[in-house]
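Only one chain comes next, encoded as structure tokens, the form predicted on its own.
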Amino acid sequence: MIPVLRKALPAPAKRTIHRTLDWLGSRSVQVFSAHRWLATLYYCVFSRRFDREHLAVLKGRAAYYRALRAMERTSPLLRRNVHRLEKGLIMRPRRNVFAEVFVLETVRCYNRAKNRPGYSPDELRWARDVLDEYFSVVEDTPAISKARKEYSEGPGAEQSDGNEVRTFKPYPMSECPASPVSFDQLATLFVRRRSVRWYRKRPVPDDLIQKAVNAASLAPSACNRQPFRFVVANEPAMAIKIAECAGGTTGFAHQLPAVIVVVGDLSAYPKDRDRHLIYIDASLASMQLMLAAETLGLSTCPINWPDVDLAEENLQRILKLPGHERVVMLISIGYGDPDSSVAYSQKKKDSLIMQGFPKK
């Protein structure tokens, strides 16, 4: 009905309707933002804007518990708990007893994963190396002793001869590789990376996109769960179809060579308190991806993805996304046209963006 009215109504009438709705909206938010219960009433009765997110969070929690039983390729619980063990191992001073509450859960999760064909070998190796290190330094309590026994007797338990190097465990900061990049060089890369909207008609090699994605995977992530994935449309027809779902691509979507859809996965969390982490972690990785692409000679443009029902439904249908996954943003990628222009986009700096506490 609304699309029909948009086409049928003359422009002056549409402008009048928009002004009226804006006026009503500005007045209503003053009233309903006064108290929490009024805000709840507003989003229950007058606006259903968050319905899709509410449903996605619930579907994500349900998918989390299903995944715990399936343990197909990766496990957010195993990743989270192994990382928690790592944080205990690097604590200063390190306690003699820690992780009693969740170490047995971690061992059982690891043992189930070892039985699953196709499970990530790197994730298993990381879990094994960290668990080995944990049990080599922690003192026994009844809970830890039980976990140690189940770990040593688990399926395919390995008897180390002491010669194998365990490289997937915490290591000294002094062993981090030295950085050959100076601040000025990094700042130049930041200035070089612009949001490029016009591209050459040149195919984008899959291996370069994979390199950029692999670099993006090194971005920090809460408890190392990495609740996101990158869906790559490296064929112009599909890239254009996807880009046209977004509202901010009018005028340039028709010539995009490739598009990456950044998708957040709410099945990584059993509690709704963590629902915002898909956006934080995915955004950290996306920025790293765009900077990596720049070093590979590729230009990018992050494409905003506001929460609009019709756009969400269209893209979810195109990508066949399950209900617990949410689109975070789109990123166009390709060889930028050197004859095109980029926006200056003046940025805030100094006191406009940083505020410190007064020093005593």
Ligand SMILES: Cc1cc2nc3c(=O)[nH]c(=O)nc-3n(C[C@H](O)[C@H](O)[C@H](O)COP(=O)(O)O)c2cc1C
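If you superpose the two forms and keep the largest set of C-alpha atoms that fall within 1.5 Å, you have the rigid core. Note that the structure is predicted; figures quoted are calculated from it, not measured. Residue numbers count along the first chain shown, from 1. Compared with the form predicted in complex with this ligand:
Taking 2 Å as the criterion, Val342 does not count as shifted between the two forms: its C-alpha moves by less than this amount when the rigid core is aligned. Core-superposed comparison between the two forms: the CA of Ala13 exceeds or equals a 2 Å shift.
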Contents of the next structure:
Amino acid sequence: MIPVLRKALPAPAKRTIHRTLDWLGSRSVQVFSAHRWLATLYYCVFSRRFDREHLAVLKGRAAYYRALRAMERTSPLLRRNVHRLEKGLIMRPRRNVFAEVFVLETVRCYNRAKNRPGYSPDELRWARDVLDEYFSVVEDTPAISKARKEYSEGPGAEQSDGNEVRTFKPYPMSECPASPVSFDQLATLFVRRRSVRWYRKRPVPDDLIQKAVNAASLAPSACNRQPFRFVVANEPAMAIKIAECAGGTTGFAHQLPAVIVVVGDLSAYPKDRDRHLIYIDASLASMQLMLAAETLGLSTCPINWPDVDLAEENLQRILKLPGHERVVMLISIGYGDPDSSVAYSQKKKDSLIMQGFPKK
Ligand SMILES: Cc1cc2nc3c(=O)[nH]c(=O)nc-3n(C[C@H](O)[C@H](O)[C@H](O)COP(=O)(O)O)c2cc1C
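Previous: the form predicted on its own; requested now: the form predicted in complex with this ligand:
Whole complex next, starting from this chain.
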């Protein structure tokens, strides 16, 4: 019906309809934003724009519980709990008894993970070193001694190979390397990085992308769960196919040498209150990725991934993404064309972007 009308109506009539719909839209949001229950009504009855997000969050929660049983390669629960143990270990003053509520859960999770052939050895080692440290400092209570017993009786205690440079457990801040980068050098890197949309026809070495991705993974993430991955299309045909799914690449998609899809994983959370973390964590890492790429001679452009049904369906199909994984953004990457231009993109600063409090 709508496509037929679109064809049949003359342009002035279409403009009038658009203007009227825009006006109605702007009036209705004034009304429905007045109260929380009106907003609920709006998104239940008049707009289904959040449907896909609701479904993905629920699918994520369901996948979380399935993953607890499967324990393939990595576990958000193990990562979160080991992180919580580390926070307890570095607490000042450190308590003699802590983590009673979740240490048994952590040990059981660790013991299950150890049985899985493809499980991440680094994650296991981190868990082992932190659990070793934990049990060496805490006093026994009934809950802790039960966990200690299950830990010591767990499947084949891992042995250090003697070549380990350091243990994966808390260490003094004074052991963090001194930064060789001055503020001015860093500021220059920030000014150097621009959204570059035009690229040379030069292949991008896979190992440079891998290097940038590994640097990106050093970014902070909530409870160190890192609920995201980077899907790399480093070949023009696939890169262009992916880029064309996004509206924001109109006019320049056809010459992108490589595209990275930043994918958030909602199966990292049992609770829907944490549903925004995939976007926050993935974006922090993406920024590091773009800056790292710059230091490797590569240019990038982040590309918007708005919540648009059809585009989402297309890309989910191309990438074969499960329902609990959501695209956060795309990033084009390649050797920037020095003959192209970049936008000036004036930035906000000072009081436009920072607010302080009067000092007492
Ligand atoms: C989340 C996000 C989405 C973006 N989406 C697009 C896009 O779809 N198309 C595009 O050409 N640029 C896109 N950009 C690039 C912005 O236009 C650019 O970052 C901004 O204008 C500032 O310019 P600069 O990156 O050169 O500092 C996006 C940037 C971000 C952070």
